[in-house]
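Quick heads-up: it's one chain on its own, the form predicted alone, in C-alpha cells.
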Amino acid sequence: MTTSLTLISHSLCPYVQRAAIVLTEKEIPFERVYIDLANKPDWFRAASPLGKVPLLKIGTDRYLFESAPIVEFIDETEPYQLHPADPAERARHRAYVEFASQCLNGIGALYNARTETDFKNTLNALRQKFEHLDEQVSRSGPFFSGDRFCLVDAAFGPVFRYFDVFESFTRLETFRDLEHVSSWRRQLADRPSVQFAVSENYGDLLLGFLENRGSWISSLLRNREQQKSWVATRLVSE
C-alpha cells in the first residue's frame, strides 16, 4: 500500500488499539491523530457517522469508520493475510472477533456498576464468556489459532489489558483455573504490536478514567489508594 494512513484515535479506545495492532504487525506506516470525543471537531463529525474512533484516513480525503471493517481493509490489502485462509475458519475468527467486542461491553457495564452486586454479577458473567473461551483457545499456542497471530489475538489484546490495570489495585482471580487463556493473556501482553498500541502513560490514564466513574469500581480504587496514604504515613513517622 503505497497511499498514507492515519489512525483517528482517542487513548483510551480498546477499537483503535485493534486497529494499531494489525497496522504494527503487518509493519505499515502510519500516522495517528489523537481526539477529544468530548469535544469533536467539525471535520470528525462529518467523517464519522457514527461519532465514534476509530477512523482511519486513506490519502487526502477517505475516511473507513467502524473498526471491523477497518482492519479487514487492513488484513486483505496488504500481504500476509492474518485471517485463515479457509471460509469456514475464517467465519469462526469474525464470530470470535464479535465475542471480543461483546467482552467489551461486559466490561464496560464491571466499570459503571453502582453497586457490589451488580459489579459481582457482571464479573460473574464475563468469568463464563472467559470460561468459553479456554475450551477455544488453542492448545499448542501461543496465539488464539496456534503459532500464528491472527485477527482473534488483535481484538483481545485490548480485553486483557483492561484486567491488567483492574489487577493492580483489587483483587478479582477472573482467570482462576484457567489456564489456556491465562497463557494466551501473558504472551499478548508481551507482543511488541499489543504493547505499543496505547501510550507509555496508559495505564494512568485509565486510573483516571476509573476514579471519576462514581461506580463501584472507582471506590475500589479509591480505598487502595487510601490504605496505600495511610501505610505511607505510618513508615515515615516509624
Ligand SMILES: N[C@@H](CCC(=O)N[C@@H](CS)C(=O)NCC(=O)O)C(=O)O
Given for the second form:
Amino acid sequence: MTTSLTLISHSLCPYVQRAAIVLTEKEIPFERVYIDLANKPDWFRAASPLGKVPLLKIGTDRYLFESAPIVEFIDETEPYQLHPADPAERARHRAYVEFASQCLNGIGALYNARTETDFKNTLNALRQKFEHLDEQVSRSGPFFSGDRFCLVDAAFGPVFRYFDVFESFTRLETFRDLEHVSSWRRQLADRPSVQFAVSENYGDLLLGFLENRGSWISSLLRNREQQKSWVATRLVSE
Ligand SMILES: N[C@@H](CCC(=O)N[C@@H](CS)C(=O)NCC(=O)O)C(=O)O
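Alternate state requested, the form predicted in complex with this ligand (shown: the form predicted alone):
So here's everything in the complex, that chain up top.
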C-alpha cells in the first residue's frame, strides 16, 4: 500500500488493537493518533458516524470505521491473506470474530458488575463461552485454526489480554482445565504483533480504569492494594 495510514485510537480499546495487530502482521507502516473519548474532537465526530474508535484514515481525507471492515480492507489490499481462502471456513472465522466481540461485551459486563452475585454470574457466562471455544480451537495449535495466524486470532488477543491484568490482582480461574484455549492464549500473548498493539503502560492504564469503575472488580482491586500496603506497613514496623 503506497498511501499513508493512520489508526485513530484509544489506549484501552480492544477493537483498535485488532487493527494494530493486523497492520503489524502485514508489516504495513502506520501512524497512531489517540483521542480522548470523553471529549471527542469535532473532526473525529465528523469522521466517525458512530462516534467510536477505531477509524482508519487513508491518505489525507478518507476514513473507514468499524474494526471488521477495517481489518478486512487491510487484509484484502495486501498480499498473504489472513482470512482463510475457503468461503465456508472464512464465514466461520467471521462468526468467531463476532464471538470475540460478544466476549468483550461479557468482559465489559464483568468489570461493571456492581455486586458479587452479578460478578459471578457474568464470569460464569464468560466461562461458558471459553468452554465452547475450547471445543473449536485447533487441537494442534498454535492458533485458532492451526499454524496460520488469522484475523480471528487478532480478535482474540485483546480478549485474553484483559485476563492477564485481572489475574494480576485476583484469582478468577476462568480458564481452569481449558487446555486448548489456555495454550492458544499463551501463543497469542507471545506474538509480537499482539504485544506491540498496546503501549507499555497498558496494564497500569487498565488498572486505573478498573479502580475507578465503582464496581465489584474495583473493590477487589482496592482490597488487594490495601492488603499489600498493610503487609508493607507491618514489614516496616517489625
Ligand atoms: N463495533 C465497533 C466497536 C468499537 C467500540 O466499541 N469502540 C469504543 C471503544 S473500545 C468506542 O469508541 N466508544 C466510544 C463511544 O461509544 O462513545 C468496532 O468493531 O469497531
